[in-house]
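One chain follows as structure tokens, the form predicted on its own.
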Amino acid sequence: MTDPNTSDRSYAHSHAEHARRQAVIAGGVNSNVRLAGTPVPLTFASGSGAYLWDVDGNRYVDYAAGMGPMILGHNHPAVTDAVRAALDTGQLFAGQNRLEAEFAEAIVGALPWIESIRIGMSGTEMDLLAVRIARAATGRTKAVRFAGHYHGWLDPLFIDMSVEPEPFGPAPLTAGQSVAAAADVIVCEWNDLDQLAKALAGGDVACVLMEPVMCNTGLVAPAPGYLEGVQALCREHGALLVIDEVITGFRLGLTGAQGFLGVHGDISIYAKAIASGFPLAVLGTTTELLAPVGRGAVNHSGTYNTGVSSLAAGVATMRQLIDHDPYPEIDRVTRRLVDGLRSLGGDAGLAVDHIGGALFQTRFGTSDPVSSRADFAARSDKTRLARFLELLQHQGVRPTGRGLWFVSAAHDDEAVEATLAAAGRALGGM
């Protein structure tokens, strides 16, 4: 048997190649997330279903899927195949393509609370474009977000993830950001409805954004009533509710965290697992709050919006999802998964929050559900979990740095025992 603490796994092509991008690129990676990979960030060479492959030819369990958009798995032959047929005819047009309708239409078919959508590229710009139909419906200028929420990496809506907030405070930045941009950002605390209210008193708070289910720094469910009391205080205050569902879109099932729990916002954004991996993201509302859009009276712009090759692969992981329904069978393998992993790491400390869906998290600390990004930081002991995350690396099994784990429609029983079996490695290890 493998010693998880002495891994026979060599690493030294990723060693090779992260050394050639550092004299090249900033850090050799291109996004500060990947910053922290150990022993060095990896370098892929391949991935096909639930497995990926290194430059070394480590095979992994893969379960960070992208950071969560490959919930079909890598290299779907639907998607991918779509792709190469999309290729043949162009890549972009400064005009329209025949796909955008198709896409749009799935899209509003599958979300009953969508009228119409907007097209672009990351969640991060619909995230931005979200807050400036408000403002613009509204004529107001707050937007309030709450601590270990994220929205993307841009100034209005950026802060450091390191910092605890002050409630009503400066909102925390990272070094260059705009504090005039950050002027019109309030910040607070997840699950606490009295602090929404005081927020929202003031009067100039166009809208509340928000992920359903706290993701980025924890799994942290709305407490009961939660989501049910914020919608409330939007409505009897006049701020708009925007649900990012980024992460939780089409991983809580077809109609993500909103179909899940039963609360609807006036506006949704989604990205991540609705084109596998392709750049591609959708502001969905109402047509009333999208027509100064449509007119040009709000601008939203962007070259490569609706490129013919994301535009395809969107089309493609839509149809999966809606006509052949993987979701029982990610279920029924997420939580096979989740079952296993308490049983082996309840004696150790490890606890698994999942609320539902294809994606949990693993923590060390009391398995006591957490509410907030303070409660999750204190009940997270980080240290045993990154290096639970290296043994398991070692042991071929890649979820998220975080503890995040992203789970797709090709794991099966058999990753699932591999997964296991690493798992159990691992925890003897540490």
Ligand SMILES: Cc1ncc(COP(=O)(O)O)c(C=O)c1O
The other form holds:
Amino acid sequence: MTDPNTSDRSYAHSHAEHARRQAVIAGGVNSNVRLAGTPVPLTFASGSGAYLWDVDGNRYVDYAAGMGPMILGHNHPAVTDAVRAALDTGQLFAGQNRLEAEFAEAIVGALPWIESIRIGMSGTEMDLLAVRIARAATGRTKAVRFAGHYHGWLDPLFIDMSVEPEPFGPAPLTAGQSVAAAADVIVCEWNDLDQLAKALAGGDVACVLMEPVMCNTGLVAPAPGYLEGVQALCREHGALLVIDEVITGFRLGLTGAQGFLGVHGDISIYAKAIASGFPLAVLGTTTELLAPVGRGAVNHSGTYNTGVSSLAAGVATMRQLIDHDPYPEIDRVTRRLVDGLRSLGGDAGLAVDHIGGALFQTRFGTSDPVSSRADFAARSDKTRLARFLELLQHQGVRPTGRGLWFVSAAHDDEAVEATLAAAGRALGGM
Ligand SMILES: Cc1ncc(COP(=O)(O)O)c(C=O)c1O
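For comparison with the form predicted on its own, please write out the form predicted in complex with this ligand.
Let's see the whole complex now, leading with the same chain.
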């Protein structure tokens, strides 16, 4: 048996690739989330099904899943075949292609609360479009968002709660951002209806934007009745409710968190799991709310929107998810992983948070329910998590760097068994 503390894996080629990139690419990565990496941000050679191989030939059972998109696993043949066939037709026409209607019909057909959509490239830009539509519809300026939620990296929404000078004053998250943009945002603690009521009382809020299940700071479920309360407050104060399903969409089952939890927003955003790793994102809402976009009064544009290969991937992914219903099997596999990790990790203080669907969170701390970012911080020992993840990596298992695990239709019992055996060794080495 390998010693989990001293990896016998070599990362020499990843080191060399990283050094080469660092000379010409800031930090050697192209998304700051990837800056962290032990012993170095890894370079991958290929992926297939539930597995990834790095450039040193190390194999991983992959639960990072491209940060969520790979709901069918890597290189699903239905997707790659569709993309290959589509490439023969050309990629970008500065006009429409036939796949647009097919993709939109699949989305509108799967999600009964959506009548009409716009298609873009990333969750970030569709979240910004949602805020723009809400401002145009309400004639108001402010957006409410919640501590610990993530809606992309651009100035209008990459904003957190400052502790000073007032409880929920907004503050840009990194240097160089517009302070003026932050002034249009009110940041509240999630799962706290009183704070939201206070934020809405001014009558100047265009929209309330949230992840329906907090996934970007731990996995935190909405408290019973909370989403209904948010919806009622939004209606009372004339603000639109924007549900950001970039992670939960098509991952908490076909109808995402809104189907799972039974509460629907006015505007919904989907990305990640809709196109198996190709750049595709969707804003969905009523025909009426999208009408100003349709007549050009509210701008939405983009050179690369609806590129043929992305849409081919989107249509193929939708057809797999809708026609072949992989969710019962994904649920079974996820449940085995969650139960297995819970029984392995109890003594080591490993808690596994799972509310359903193809994702769960590992953290080190008491298993008491977590209801906010603050709770999560108090009940999650980051140092122990980092050590666990490092040992898991040496054992050939790769969740995301924040301890969130994405399960796919390609994870089978063999992958589960390899994972649990690796987790047992990793926990033993801590
Ligand atoms: C909930 C949520 N919204 C929006 C985004 C931004 O999406 P993208 O990275 O496609 O711009 C993310 C990305 O992780 C996300 O998790």
